[in-house]
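Okay, so here's just one chain, in structure tokens, the form predicted alone.
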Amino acid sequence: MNRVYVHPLPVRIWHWANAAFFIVLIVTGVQIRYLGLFDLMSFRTAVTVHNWVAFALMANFGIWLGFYLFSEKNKAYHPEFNIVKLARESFEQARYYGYGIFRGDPNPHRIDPYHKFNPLQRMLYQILMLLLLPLQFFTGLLLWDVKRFSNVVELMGGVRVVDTLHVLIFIFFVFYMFFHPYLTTLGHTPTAHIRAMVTGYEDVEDEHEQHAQAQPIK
């Protein structure tokens, strides 16, 4: 294994802060949405904590966006416009997750600091970070002060529409928070990816060794 520095310190700080903020928002969001079913804190406390942590998450998102906008490592988030290449690589990655990983086949994606996401991850994170999260911030901001943003709320179809959109994205993130830990166990050891997000270094299989493993036994 070769150790490759993939996750810079600002990204690691952002990641763990983001995880903590998400957990608090999920807990307080459930308390607000399902008042009476859960009694972890008062409604007023839940709303106050939810609002402040949401603003902290927005600031954290700004740090992430600023880092990638002005870093050469933003290539990790560049979209692939070659549809044929994207389809082929996505199929190979999906086949690996669904079949090859259980046979001990090598991962078709080789991590480096500029391409740390495989094709499926890149598509997911583009949707997550560049569409759903900003949209969640936007709807949350409207719900934070409905009176101030009443014109925008009405333009979007009213409070019910804005609230429904906010809750649907919230549900997506809840499922993601359960699915994400599973994906972290798919390294060469169950804790390899978690350790990498602490140290910054990913263990990458040597290219010659990976090629040798991929050859059929004669």
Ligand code: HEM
Given for the second form:
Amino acid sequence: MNRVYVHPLPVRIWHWANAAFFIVLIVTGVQIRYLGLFDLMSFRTAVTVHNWVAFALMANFGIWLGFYLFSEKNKAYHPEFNIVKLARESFEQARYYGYGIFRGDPNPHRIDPYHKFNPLQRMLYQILMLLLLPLQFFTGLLLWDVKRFSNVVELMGGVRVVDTLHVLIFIFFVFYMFFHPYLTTLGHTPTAHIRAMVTGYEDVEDEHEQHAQAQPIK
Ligand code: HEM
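For the form predicted in complex with protoporphyrin IX containing FE instead of the form predicted alone, what are the coordinates?
Full assembly next; the chain just shown is listed first.
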């Protein structure tokens, strides 16, 4: 195994603060949206905490964005424009998750600092970080002060439209909080990726080790 430095400090700080803020936002969000169904805290407390933590989350997003804007490591997020290559690699990765992993096959994706995500992760993280999170910030800001932003709210079709968008993305994030941690346990050991997000270093198999695993001695 080789140790490869894949998650620089700003990314790790952003990531774990982000996860903590997410948990608070989900709990307070559930309380705000499903008032009467849950009685975890008063509505007022839920709104106040939700607003403050949301601003902290947005500021924290600045750490992630700032780091990747000025680092060549942002290659990990570059889209693959060769559709045939993208489709082939995505299919191989999906086949590995759905079938190969249970047979002990090697992971088709080889990690290096500039390609730390497999094609499925890369697509998911692009959608998450460049579309859904910014959209959630935007709709959240509009709902935070509907009066002040009434022009934009009206342009988007009214409060109901903005609120529905915010809640739909919120529901997606609730599911994400279950399947993302699960997927991160699919490294060469269940805690390998999680430890990497703490230390920065991922263990990567040598080329010949991987080859030997792919062709068991008969
Ligand atoms: C307790 C909850 C969480 C755990 C255990 C967890 C775990 C991990 C781990 C181990 C990685 C690195 C390896 C990999 O991608 O498989 C990772 C990456 C990532 N996670 Fe999470 N995560 C959690 C919550 C979240 C949340 C709430 C978000 C919401 C946006 C998130 C977004 C990301 C992103 C975007 C990356 C890639 C970061 C980068 O290197 O640029 N994670 N997570």
